[in-house]
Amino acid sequence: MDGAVGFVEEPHVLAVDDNLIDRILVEKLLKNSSCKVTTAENGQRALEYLGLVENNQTSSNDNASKVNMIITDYCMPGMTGYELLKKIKESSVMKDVPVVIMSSENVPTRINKCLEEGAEMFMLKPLKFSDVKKLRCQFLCSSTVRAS
């Protein structure tokens, strides 16, 4: 009866960028979304938090069974959104949820690199209230949806 049913609660998503003022707007837009947000800093923030780190063995996978979208910036100092884009395709746990990459640069290149990786989107940046309730409905929806 877990996955089934559709989200009963909000939907919660791990928001990663290095920026403080796009993590903010970003919080902010899917908090109005009806959201859960947890943010991180950078992409081993993101990794320690999902449990995903090799050297750590943390507890921190209930975390990671509790996160149902995943949206990251692309350039950030350390490890890009790409980098972390590998590194949660490559877990057992969390390869199924989606994530999306977020850019203030339009590289075509960057943007196919993405999402034949796996990413389910990319996004230009600033992301807009729009762009959030997009992806609320396109990946966080329950999966049976009433007509209306």
The other form holds:
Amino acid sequence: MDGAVGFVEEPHVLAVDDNLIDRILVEKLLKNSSCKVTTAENGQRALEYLGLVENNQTSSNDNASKVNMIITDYCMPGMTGYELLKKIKESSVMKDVPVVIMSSENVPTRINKCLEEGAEMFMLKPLKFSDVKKLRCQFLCSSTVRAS
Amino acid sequence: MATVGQLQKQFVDFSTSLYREGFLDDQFIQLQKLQDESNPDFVFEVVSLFFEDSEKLLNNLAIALQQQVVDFKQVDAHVHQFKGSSSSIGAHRVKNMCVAFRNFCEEKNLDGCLRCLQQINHEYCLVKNKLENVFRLERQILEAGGTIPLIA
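Form predicted in complex with its partner chain, following the form predicted alone:
Okay, now the whole complex, with that chain kicking things off.
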């Protein structure tokens, strides 16, 4: 995959959710859609995985460049999905990676806030297979995945 | 000893009653769609985790509501978790009880919360028993050499 542009057989998705059951489900949904999945149980861990700690704009490791999409829950203790979204958009290396926000609550102000901050999509939990298929096609198909 | 056919009928009748009576909703069907040959016990594993998680949450809720000064934010946080997992599993009645529970938390209504806790415990026990029965019937069908009918 080094230097190759375009076709990625197994896109890498970072899924963030504080609820264990939801983490397992989203992982399975993504794996069943041929995605490689890394899960994180909160925003801080997600940022650590991406090497984006200490308010650095650049990443201190390789992981950031390999992640093709981030899907995060909104309601999380410590750092909300919205706050995580902001940090990702502030980073020069991650700002173009699509971020999808999920929530079990349909709150229009919450949805708009996230979309305005640059989230690609807002999805209602629990996610279904058809939701993940939509994500896969829209954000992770060969023509939209950026080069590693 | 029941035949495969009889077991399958029992399974179908029992499962459809769970959906009809609102114990389970479409999300449980979604869960079953995730199960495949690479992960043949997926539903059982996730539901078992749900049971473990729920019992911890119910315990934490009981403790939180017994405090001298009840921290309703903390109670609400637990109920929010429970609502999330029960919704993800398809435990419909439990999820609905969580919604009611959260309203009482917002109102800081201790009596309402205590009543809800009792009801949620009850609903949880019911759905747990029913799911254990579903798994038992599945096992019996497989042991008798049959296949598990699809409930769509």
